Amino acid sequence: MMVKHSAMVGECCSTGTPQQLCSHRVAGDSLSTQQCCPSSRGPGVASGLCCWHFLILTAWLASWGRFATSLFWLKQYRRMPGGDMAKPLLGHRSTEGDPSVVPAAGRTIGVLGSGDFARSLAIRLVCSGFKVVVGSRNPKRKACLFPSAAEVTFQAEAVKKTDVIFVAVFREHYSTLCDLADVLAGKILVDVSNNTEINHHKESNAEYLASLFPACTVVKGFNVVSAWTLQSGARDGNKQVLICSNSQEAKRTVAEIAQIMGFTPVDMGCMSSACEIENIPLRLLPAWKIPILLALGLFLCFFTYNLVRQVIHPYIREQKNKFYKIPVEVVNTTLPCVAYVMLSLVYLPGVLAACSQLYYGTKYRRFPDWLDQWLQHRKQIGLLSFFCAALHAVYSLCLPMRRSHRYQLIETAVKQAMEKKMNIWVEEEVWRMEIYISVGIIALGLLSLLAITSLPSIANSLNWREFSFIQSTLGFIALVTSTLHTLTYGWSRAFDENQYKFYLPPTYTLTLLVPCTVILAKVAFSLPCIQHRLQRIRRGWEKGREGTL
């Protein structure tokens, strides 16, 4: 019936309102073309009006459908206590009969402050089932910013109603709470503040708060969680909440609150760790500093090398101006070199670690610090390799769009016409380019798979064997495929003396050094005699000690 009516509407138009047409469709009435389009208007005009009315009707129905859908989900959200965020983000075990877990509904949490973080914290606490009381210096003006389930009152009144209070104010405003020192005595204060600079003060904010209120128990926590994570839930952000305090009981209380909110509390020890916790949100990509510097260094080296070969050499030897190649062509020649070498640097530290274990005959000897740091940065190096490879693919697709490329095509065509060359097909070059492009696409696809599976959300869904197979086995295959891609690009150019500009070899020959070393080492480790010895060492066997497995 629905298919019949949809076809009917597409063949005719209604001179009535959309509501009338909808009522006809619901009732199942049959509308003919004669009923909808007056014959006096002619077939062409009638057909145009039908199409025009149909487009208007379609747009109206689409808008009405979106509005109805939004209204439906809004009603569903309002029917739920606390909306979708009221659903537990983590699998909670049953708390019946367990005296160590205090029900969330039976605990009142206080929040001092009315900023963005305080508002997000109050929303998350309410949606997790807590009773929330917010202390503000101007409760009447700030009440509309908080959920209706939260009580917004003056700070002195809010402090009296709870034993656990989140202090969501800046460090410079801590002194404004000194008037509440008597009321705050014996309560747990959770400091969620951060500094604007690393080690900006001699003491941490939490330690400063504890010095102002010595009768209170101060806990540092929730400062590494953003306001967005609090509102959207732990599933859309970092799930860890770092906590430190000199009181084990206070830490246990705050940890229970964090668990009920859907986060994972991490005990960082005593209050002396507060300074380190406060510095964490201020660090800009600490794990990426060395890999980014490495990628930039490789890029500058290869870019300078290609600039000399492709631009400086023609300008000096042949007086040809090819500086127009710098923005696209030279960069596009540099990017695959960086990506290829960075990919090999992901697997080179594993080769060095295996060589160290074979040489010393044990796995219990500590690696050098530089090798240990290298092993820890392999993920970032691999992602930067994929980034450069993706940029190389985009640049390669844009090469024919350049004006210089079009001029060169026209110039080549004119030259061939003047020389009366009818057939310029070179079978070897055709096959080389076909293989080169195909292998490059496969290599980029494997790199994409490695990059996707390195994301925490994807990696957490894989078991160790699956993750190891993708990152180790498929990663090595990606390195081999990239090597084939490089070799088909170079083909026989390494043996052509015209390719050596200023006696400098082609760039791709330099990039092959590290990857080929890694590949040969991997092949050597796969030999039964070496593989068996390496497996024994990794299972605990040590050279010079009999009886160990």
Ligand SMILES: NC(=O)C1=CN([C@@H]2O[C@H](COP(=O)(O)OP(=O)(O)OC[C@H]3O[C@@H](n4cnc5c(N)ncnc54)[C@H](OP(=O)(O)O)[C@@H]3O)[C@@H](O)[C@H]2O)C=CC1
The other form holds:
Amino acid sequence: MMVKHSAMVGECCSTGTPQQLCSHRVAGDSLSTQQCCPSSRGPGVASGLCCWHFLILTAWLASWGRFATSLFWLKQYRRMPGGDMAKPLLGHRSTEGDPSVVPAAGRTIGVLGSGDFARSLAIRLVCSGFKVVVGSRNPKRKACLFPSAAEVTFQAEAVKKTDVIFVAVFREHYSTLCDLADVLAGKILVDVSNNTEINHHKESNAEYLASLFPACTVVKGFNVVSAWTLQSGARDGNKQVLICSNSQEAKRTVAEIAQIMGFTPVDMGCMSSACEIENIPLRLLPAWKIPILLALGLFLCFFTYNLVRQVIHPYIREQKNKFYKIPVEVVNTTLPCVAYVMLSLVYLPGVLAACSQLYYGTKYRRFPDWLDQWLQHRKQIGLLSFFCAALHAVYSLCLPMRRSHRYQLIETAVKQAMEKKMNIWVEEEVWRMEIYISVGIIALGLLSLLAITSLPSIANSLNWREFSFIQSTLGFIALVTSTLHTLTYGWSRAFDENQYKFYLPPTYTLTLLVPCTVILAKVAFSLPCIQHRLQRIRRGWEKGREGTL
Ligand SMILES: Cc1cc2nc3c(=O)[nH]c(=O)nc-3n(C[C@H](O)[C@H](O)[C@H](O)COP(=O)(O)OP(=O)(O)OC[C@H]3O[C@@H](n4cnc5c(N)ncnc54)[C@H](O)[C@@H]3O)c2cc1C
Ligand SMILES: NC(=O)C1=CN([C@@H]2O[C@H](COP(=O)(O)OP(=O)(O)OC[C@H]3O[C@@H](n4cnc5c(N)ncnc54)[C@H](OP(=O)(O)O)[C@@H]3O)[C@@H](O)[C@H]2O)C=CC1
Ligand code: HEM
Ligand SMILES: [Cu+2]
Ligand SMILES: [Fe+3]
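The form predicted in complex with the named molecule is what I want next, because the block you gave corresponds to the form predicted alone; please supply it.
Shown next: the complete complex, the earlier chain at its head.
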């Protein structure tokens, strides 16, 4: 998944500066609705003290002569997994002024099991202000894995102390919990389990759990978030937790907990939805699947096209055997085309997003799903583009190394000697090649920079501005230089009749369409009138609601 800034559009509402977005935005944000201010995000996300605000806060502290203290806190903040994890930020929500109500966040929550999920859940719960009691078969050994604020004890002990228990145990082991049936009676059990394959069992895990513990109320939920998300993410406010249960009351309780933890609970109705909810994580496409299919599809199309032009055409028209071209030449015409088109597809969705925002005059409108998906896959598409471009560079360097190339050189030399031609230097051709090779190298250099900064460790060491400069600005410059590379390589060949094989134009002309559209659109967006409107929209202005800003 994208490391940060799946979308860097938007701005900090507190500083008002356009394009400034907290670097903690994780993949999955659509450009449309999220901002970094707690007040403007989803309900649960009010828990996030954003890094940007934190820096402002630090600066403020420093200005009061407490630099050392603030540095200390900054360090602490950095050290915490996921930045704001260790702060129970929502604990004081909603119950102010009513001492009789136990604040939801002060509640004790039980967790059965001490595995990956249990541990992440416990950490997140503690950070959200809950008291956590973990029930393990071997509490002594497992206690060290949990934050000190969480109590780790035997299963029965843990269950006694709370009314809401997350069952972070695999379905296969549910039956081993039957001894606890008496202590569990009347309590809420949250089933977080997943299956390994779709519809593996006849009944859903949650229904199975309910059948084992008829005296409990079972709620299905949280299976769609991974242990990793629990620890590090969920601050973007659109991570959804799907919940279902036959008890409205229990569902409401669990939904409230999810919300306080920074998730967006989604009511999926009664228990019969559990099966559907359990299948969702299995259905989700891994982030790479679509980009890889896209790359393969493009490769196949371009490969066929080049094969026809470079091999089939001479074979049919002139009975010439050019099959030796397939491994290197055809591939090296195909790879750069894939790289180039994929690179433009990285920047196209941003343009579409901006168009949508301009058209509807608001940023608070969700993008269609396909665009959301596309925005989220830009990193993978970009990295695949880089991969193809790198291969293309190596192939290109090896072109003159081939035996076929040597034969051709000698052949031409002999021919020219026989014709007594001495000066075969064509100034224009020389310049064309010098330029397109140089520009190509620059483009590849820029892409390498993008690829390097997408490594998590590097990305984490950059602030949002550096990251966005490299990804957005330098990436776009890479697209422009690639276009120059392609144009100087193609030169006037698009207008040369001999280049049209079976009426098919040279491949590079086909690849220019999308990149040039993207470049023109970006240029249009930088026109003062459009830019101004876009900036206002991204600062929260909405068409038809003048005066609200
Ligand atoms: C090798 C490689 C590696 C990559 N690695 C990553 C990665 O690790 N993580 C990742 O997220 N992406 C990665 N990408 C994808 C890509 O670089 C980023 O998604 C990049 O942010 C896209 O930039 P953008 O300008 O199109 O989009 P955005 O920055 O999201 O901008 C969207 C649109 O809004 C416009 N815009 C933004 N702000 C304003 C404003 N204030 N006024 C007017 N217009 C505005 C932009 O011009 C653009 O049209 C990678 C790409 C490549 C090629
Ligand atoms: N890992 C993830 O990202 C996600 C996991 N889930 C679900 O959470 C549940 C737990 O997953 P995960 O934490 O990864 O699994 P682990 O294998 O890491 O943990 C399972 C835990 O179950 C406890 N347990 C209780 N009874 C038994 C038993 N009889 N045999 C073996 N273990 C037992 C163990 O704790 P102890 O020894 O202390 O009793 C053990 O640590 C699963 O249902 C999974 O589908 C859901 C979404 C994401
Ligand atoms: C070190 C970097 C690079 C070198 C040395 C290089 C070299 C070349 C060469 C020699 C050709 C001509 C191939 C032929 O004769 O068939 C070419 C074509 C091309 N290159 Fe590059 N290139 C580089 C980087 C890139 C990058 C980064 C891109 C785009 C992402 C790119 C896109 C293209 C395209 C689209 C063509 C035209 C392919 C065709 O239609 O024949 N190149 N490059
Ligand atoms: Cu803000
Ligand atoms: Fe932030």
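Positions refer to the first chain, counted from 1. A quick note: this is a predicted structure, and the numbers were derived from the prediction, not measured. If you superpose the two forms and keep the largest set of C-alpha atoms that fall within 1.5 Å, you have the rigid core.
- Relative to the superposed core, G262 undergoes a C-alpha shift of no less than 2 Å between these two forms.
- Relative to the superposed rigid core, the position of the CA of P456 differs between these two forms by less than 2 Å.
- After superposition on the rigid core, the Cα atom of K420 is displaced by less than 2 Å between these two forms.
- On rigid-core superposition between these two forms, the C-alpha of P147 is found to move 23.4 angstrom.
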